[in-house]
Every structure is written in structure tokens, then in C-alpha cells.
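Only one chain comes next, encoded as C-alpha cells, the form predicted alone.
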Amino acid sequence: MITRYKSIFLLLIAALLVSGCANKQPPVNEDEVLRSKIAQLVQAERNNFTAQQWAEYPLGSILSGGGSRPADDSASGWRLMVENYQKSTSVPVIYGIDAVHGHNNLLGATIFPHNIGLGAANDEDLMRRIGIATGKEVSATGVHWNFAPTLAVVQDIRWGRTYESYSENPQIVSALGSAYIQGLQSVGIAATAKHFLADGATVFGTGSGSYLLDQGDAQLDEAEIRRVHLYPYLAAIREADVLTVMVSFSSINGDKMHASKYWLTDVLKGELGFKGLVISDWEAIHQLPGSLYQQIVLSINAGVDMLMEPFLWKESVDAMVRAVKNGDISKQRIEDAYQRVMYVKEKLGLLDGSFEVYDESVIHSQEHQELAREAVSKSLVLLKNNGVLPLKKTAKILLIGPGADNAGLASGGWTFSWQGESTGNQLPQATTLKQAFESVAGVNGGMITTDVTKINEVDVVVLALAENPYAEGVGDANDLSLNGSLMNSANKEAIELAKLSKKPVVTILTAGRPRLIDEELKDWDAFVMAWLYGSEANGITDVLYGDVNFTGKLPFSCPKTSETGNISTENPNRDDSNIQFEFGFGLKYE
């Protein structure tokens, strides 16, 4: 832990050492030190504050918000970016974003799968490795923090962030993120633990607004909220020791996490001995009641350590001043706050000066393609194969569908910006599906046509649909059909040509969770569920041409209707009648 001597004086005598005045230092001003580590306490996002700003607040963190990123958006242009902000305050700022599959707000990264498809993989050992690379690539552009992994354990996948989840079981959650928080944390990114908690198990129709789910009520006993959603933070904390955990929006029982001092305190905190620092989510305490400073008054006390305030957060430093003054936030609160911050600083080597940057050549390298391909052939899973599967290598092959050619369908959200790309022309780094049949294809004598006027000249037809791509609330559904809920509105053409066709059918479905098939199966020879696989598209074809078998399992239940509220195998109370697909079902080649 840093010593009291320098979390009081090194913000104040800074400047002193420097020109070698330090044996007269002046008396200390009780005010200057206080509001120096009010300002630790505050993170803001990168594009909403002035040079001049910034030398009044002395902010703890910065963040880039999903797709900000400096204008020379390359390993050093990223690098210098947090360097200058290193260069104008005596404490280093903490860096922050959001690599939730790969470094994706970086062009030309490694894009792995979405959570949901490794969970499909379930493997620890590739969990560590991706964690690993990510923290890499990450560690190359200068960064320090990255805010993943999402420990939700999800219950209905009509929500949003179903694809950020591992799986609708605690224990395959908390397998697999621990892992992830181990490898990343290992070559020295901090980790976070989201959302705390029980984000997964929000009822449906009490979302945020127009949410759906998204920022909701999980209306569960304590019981089960130990039993299922807490279960995963145990190891994260206890075993892979992350540095720090994120404030869910949603609620337990109408009472908003980011103003729960029993769980954030008393269970995250006592109970489970948490000690690194616990962030707000993005303007996450505008939602508890009353003004800025009371909101700020209920979350301090609450437990959080660190207010993501993007666009309030000079207002947010002047708001928590005076609340300490006017008694209404204790000196010992904001000490302990200060020295959870300090102490993520000081694991990560800020403090010394020993955070270790990443030499650039990591982005994207040929080791992390070939992990992001492995990732992508064990996440896949075979749901139906009347013999079509594998493929031969000198197939003639039609590639119809949304999915056929776009890498920005195959990331889907949370890839280049907030919401994802509806084309690839941000992901030139990036294999789609047709290339990677093409590559097979061209040195085995085969065929791939997406030419639709050739139908009667192949072998058989690989359907690709897709999802359009989305993130948190915004991709909260009521219709999981094919051509429901944000769905690609090119899927109805494309699954009707495929059905007309006579040919035999291979449909690959691009997508952030289980979806509606029970009327289209009948007319497909064999499907593959393939998740938001991201950059790599050769993995896909790897095992679909038989080089490697089908290993991937459902992660989540797959149900017949949209009423998804009951399905999971975690629910007391689930309706087995509405399952297409058993939870950890999953065919393999014989």
C-alpha cells in the first residue's frame, strides 16, 4: 500500500522536489489535500474537457467511451494520448476502456468471439490465453484498465447483453471469467467485474425507460441472488483477485445497486473482501433520487469508490467538497476510497513507473489470429448435421445471406463504437465467411459463387444469417424469430432462396444469443450456431470442412417461443415445454 506520506503530500510538494526545495516544504493545506483526492475519485471520459480544465482537476482516471478514440486511432497515436494526460498531473491517471472481446475500439485489433460463444467453448485454458492477448494488445496503446469481464449469469436472453455473458449457468460464469481476469491481469491490465449485481436476473418489462430489460428489477430472495449471481464474484475476488468491480443500473427488489450499501459495503466489500476500488457505471447514479449532490452523497456511502461521470465531473469534485464539509460524506470514507484508488495505481505500477507497455507488433499478430481462430472452431455448435457435414474441400458451394461477407454483422456490438458496424469496413484486419471458404476452396478445386443465378450448377448452399448489430438496452427484444427483433430484414430473402432451392441447406446463424428455428429446421440439412464469432471467419470453415470436430455446447437454453422469462435450467420454475434445444446440447462429427 502506498505509505500516508506520499497519498498526503504527493499532489502538494510535487513541484517542491523537482527544483530541490523540497526540505522547505510549506505548511499543508487541509483543503488542497482534500479536494486533490476528491478528484481521484472521479473519472471522466476523454473528449469533454479543456487542457486549462484539466489542470484545475487533476482527475483519478480517464476513459474512452464505446468507438472514442484519438485521431491517429494506431498503437502509438493511443500511446501518446495517454502519455500527455501522464505528462500534465503529478498523479498518473488510470486509463480505462471497454475491450469486452479483443481491444475493439482499436483499428485493426483481434476481434475474438462475444462471451456467449466462449462459453460455448467452455474452456478455461483458452479463456487465460484470450485474456492474455487482449491485455496485450491493450498494454500496446498505452492503457491500463480494461472494463471486462461481465460476470452476469443471464436468465433471459431476450436482454441486450445476453452475448456479453458466459452462460445462463453461475458455474461456467465463474470459471471462465475468473480465468479471463487471471490472464489479463497477468500481464498487468486491471480487470473488472460486472455488473454488481444480479444485472442477469432482471425481470422483463421493468427496464430503464424504453428498455426492456436493460437497467430492470431482479425481483429474487437473497437466496438465490447468492446462489446464482453472487456465486461468480467469489472466485473473481477470492481467486483471481481482480482489481476492481462495476456498479450494475439494474436493481435488487426496487432498490438500486449503485445505493446498496449492504451489498457494495457489507457483502462486496466485508463479506467477500474485496479490496480494490468499485466504479460507477456510466452515469449510473443519475438514476437514484434527488440532485447531483444527493446522488452523489448515496453512492460514496454506499460503497463506490469512483464516479464514472463522462460529462459532470468537475461538478461531481465541487459536489463531493462539500458534501464532506457539510458532514454529510465522512473524511474516512473518502480516505478509504482514495486508498482503493491508490491502490489499483500501485499494483499496476503507476505510482514507480513500472507499468509495462506492450511493443505494437502484438496487435493483431499471427499468434493472436490463430488463438481468435481456436476460439471460433471450439465455440461453435452443431445443432442439426442429416449428413451434409463436413463439407468436401471440392464442393461448389452457394454463400447466400446477410452473414456471407460482412465483419462487421460477425463482431456485432461493442466493435469500433458503442453500437458495432453494419458493414466491415472499419474490421480490414478481419477474414469474412466467404473468404475463408475461398481460401479452402481455391487450393482444393472447389467452388464459392455468391452469384444466386448459379444455383443449379452447385452442390449445396450455405445460408448465412445474421443479427444487425447492438448493445446493452438498445438490443432489449420481444421477437427472437428470424425475422424478428433486430434481425438483418436480408434473412427472409435469403432463407426463402435456400428453401426453394432443392439443394441441400447449411445454415450458419450469426448472433448474440439462441433464436427462434422450430418452423425453419425442418428445411435445413444441417445448422450451426456461431454466435458474434468476430475476426476471424477461418475457424469457421476449419471445422465445417472437417479439420477440426464440432467441440461447442449451448451455453444457454433454446427455446420455441419469445417468452424466454422461465427457460433457464436455473430457474425453479422452468417451463420445459418451451425448449427447442437443451442447455449444454451440442453435436460432434462421428
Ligand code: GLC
Given for the second form:
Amino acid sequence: MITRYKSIFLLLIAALLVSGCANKQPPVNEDEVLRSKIAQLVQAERNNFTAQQWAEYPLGSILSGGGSRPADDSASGWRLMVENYQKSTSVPVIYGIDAVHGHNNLLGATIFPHNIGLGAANDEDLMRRIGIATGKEVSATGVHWNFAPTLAVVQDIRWGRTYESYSENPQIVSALGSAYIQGLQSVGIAATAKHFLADGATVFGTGSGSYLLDQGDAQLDEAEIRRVHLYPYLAAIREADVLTVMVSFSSINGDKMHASKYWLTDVLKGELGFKGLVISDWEAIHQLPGSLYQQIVLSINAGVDMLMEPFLWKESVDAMVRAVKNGDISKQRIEDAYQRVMYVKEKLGLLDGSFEVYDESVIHSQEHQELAREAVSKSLVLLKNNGVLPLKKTAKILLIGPGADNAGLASGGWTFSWQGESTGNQLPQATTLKQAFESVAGVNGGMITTDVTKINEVDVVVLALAENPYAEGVGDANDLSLNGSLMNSANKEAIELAKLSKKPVVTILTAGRPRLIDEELKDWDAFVMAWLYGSEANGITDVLYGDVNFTGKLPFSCPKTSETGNISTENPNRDDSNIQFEFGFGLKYE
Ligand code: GLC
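Moving on from the form predicted alone, please list the structure of the form predicted together with this ligand.
All chains and molecules follow, beginning with the one already shown.
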């Protein structure tokens, strides 16, 4: 592998020499070669880096942070932005983005259910097809690298990133994560297994800064870490050949992952044989002790190959050059990291110009809408039904609650913006729950209304409850009740209205994790967990009207109280008295 890229690099140096001579610049020397390689190990955010700066800082990668998009947010606008970076440098950039449930930064993209719903579906073939569809929509915008899937095996659902996890069960996470990676990379987009390691095991109260769990500390012995949290990485690396791994902000027993040579080099690269590149998380090395120089020395020597430094990319390149000159980072470590970056770029066809850009007609195509609709149907979990479901298509329905007509709440965080949208204004492509009901009732003589004054005229009330959107630590919760952390304020009134209606009530909960429903469940005739289902709500009505049966099963244990630190089936000290619905539970139409 080393010799392979040395020849490519020598060709590029020759090109620089020729251009240098032609432009009467001094010949390229060893220091400049080293500095060019070091620049390949740094990633900047698009808002803080212009193509013109490449001449002095030929960075290896650019990213779009959550919600970061070109002024022209069309597919061609995205492609033009990436091309502008490409044509200004001799070593092609690799452009990364979080497309964690479809190409969610892109206006008009297909928004698939977040991973928690896909864990309920637990369908590897479906997951692979979603990886392919997502990869095509990402490729259509000229982007090369997707920071997905999350392989967290979440154990405490109070964590704000629970919905990015498939399940509390490592086998489900492993199977679905690998299927997604295979799908995504089969259409030429680099996947990212993240966040290495044990991001989903942090203990409540150990979170970083104001966070309760996010970026906190996993307090487990190595056997448990390997059995539950390392497990999904084995298949991701050995079967799906994942090209990149992102390091977790969190720590294990007080040791920050970004400085852990044992886990990043000895285990990930040595024992598991990972050949791709390891990238740090967003300024995550700044949580390490010391100055930026010392943080860079610690993380690079631990095994980080590329620094996600959205703002301090210049300082990072300069500090790394100094560290090599000072002997604090060896040239061999730089060479290894550089070879890994070039390995990924070569696998993507960036070095020989064979990277394939799909036609923008794939974006929110009929095929992708139908795929997302299938995923929504398979993600639903029926937790109670006294016979009110399936609904008759001729039924008169009063639809109430914040989830009734709001694609923003249906999609959750990482949708158009980092923290998600509280309305559907930026999701014109979406079909809302109300629209989905209307499309069925309208052609079957049914009636759908959101006018509560008609409550006495209807056959059934559909109560659409919802969480507000959130991402990462912002979503950390200490109260999982329906009036608790991050629940939409309109839920309470809707719950009361449904209760007083004396009508059959079908409750649909749109949330990024299980919530406490023990109090209210007795007033409901049916209860469906819809998770964060995204842009295709007709996948819900397909099932509610009985055209499709329920198949979803709970990917997480559902608690009776907010003390969810030990409810996972993976927890040897599980508190069985705190379980409302068991992991794996789900009803269907007989
Ligand atoms: C965030 C997340 C990570 C994401 C990265 C880039 O902080 O932790 O999952 O890929 O930054 O947006």
C-alpha cells in the first residue's frame, strides 16, 4: 500500500515541480512534501474555508456540519460547490456530510425513518436498500463521504442520540449497520462507523458540560465493552469493509477515546485490521488536556488519522508540522495516516477521476419515496389494540395533536438543520400524517378533520403526540413522561381532549425514544410507536387502514419510570420491575 501511493504522490510532486519551475517558484523540498501530507490529515468546515486558501493549505477534506449548505441548495448547487474545491487543488478533496436518515441536509431529499425505527423494522435487506438510496442522493450532490451509520448500542434511552441507534441489542446493531454500510459503499459513498467506542454506554450525569449523558463516561469492564459495544464494529470492518471510523467524544472508565492508543491503534487497527481512516469528531480533541499542539500530539499518536477541525484547520496543520519537527509525532505516523487517507480516496475513485455522480433525478424519486414508505410501515410498533384498528377507510376521523400535520416533528433532529425543524416549512417534499389520511379517506368516502368542534360527528379520534426535534446532547432527558423533557407543549391539551371525547382513541407517538405512557395508556384504545418516521407518512396509514400488517418489534426496552440506567436487556443488573413493554414486543392484526 505504501509504495502504491508513493508513486501517485511522486507524480503529484513532479506536477508541482513543473508548475513551480514554470512559475519560477523554488523547487519543492522535503519539508514541503511533509507539509502537503500533513495538510491531507486535516478537515475544515465549508463555511470557514475557501477554495483560494488551498494553495497554502491543501487540506484533505471539507465537511458540511449539520445544516451547512451552499446558497444554491439545489443538487447542481452542491455539485458546483464541491467541484470548486476539487479544481483548485492537485490532490482531490473528500467531502463529508451527515446524511443519517437520507440526505437530510439537502432541500427536497427523501427523509427516511431515523435508525431507531429501522431497528424496530429489523430488516437487513431494507437497510441495504436504504443505504443504496441514500448513497445515490448524496452522490447526486457530488458529496463523497457520509458520516453514518451510528453503531451505538444505546443502553440508557435518556441520551439525546438514542434515535440514531438501531437498538440496545448489539446483534441488531451489527446486522443493520453492516447492511447499511454495504449498501452505501456499493454506490461509491464512503461510510463511517461511529462513534468509536461505547458512545451509547455513557452513565447518566457524566455528560460533558451541561449535557447529562452526551460525551460522557462509559463505566464498564473490558469484557462488557467488547461483548456489547465493540461487537458491531467487527462485522462493519471485516464483512462490510467500512472505509472510515469516527472517534467518540466520550470516554471509557475516564480515558478519553480520542487519546486512547489502546482502542484506536492496538484494537481497531491492530486486532480488527481496520485499513481505512480514523477521523476525530467535531473539535473533539479540544476536550483533551493541554494546548492544541498537545491535543494534536495526543490524538494523532493515539491513532487519529484526520482531524475534524472546522475552524482551527490552519492552526492544526501548522501545529502538526511543528510536532513532527520536534519529534513529538513521528514521520512514520504521518506516513501511515497519509496512506490511510489516500487509500480511502483511491477506493472512492477520487485519485483516478472515476468517482460516479448519480443523476439528480434520484433525489426523492418515486422509487425512493416507495422505499421510505415501506420503511415507515415496517418501523411501526403496535403496543395496544382493543379492536379499533384497522380503521375503516369510510371512517370519520378527528386528527388532533402536534404530530397531526408537521413533517418537522415527524423527522426529528439532523433534518434540514442540525437540531431539526419544528415545522414542515423546509420539508415541502414530505407527506404529513394529515395528508396521508386525506389521500385515503378522500377516495373512500371517509372524512378527516382537525376541527375539534366536530368531535361529536366523528367515529374515532387519532391522537398524534410528538417530541420536539433535537440532536446530540441537546436531547439528553431527565424526565421521559409525556409532559417531560423535549415533549411538544401541544400534547397535554390534545391528550385531555381525546380523553373527554368519549370516542375510541388511536394514539400515535412520534418520538426519538420510548416515553412513559403508563398513566395515559388506559384511556387509549390503540397505541402505535411511530418513532421519527420522516417524509413519507403514507407508510403509517397503509398500516392503520390494514393494507399492510404491523411487523415492527421494540428495539429498546420501554420503561415505567425515567430511571432508565439499567433497563437494557444487555444489562446484567437489569431492573425488571421498571419495564412497561419488553424489548422485542409488538402486536399485529390477527
Ligand atoms: C457531531 C457529531 C458527529 C457528526 C459530526 C459532524 O458533533 O458528534 O456524529 O458526524 O459532528 O457533523
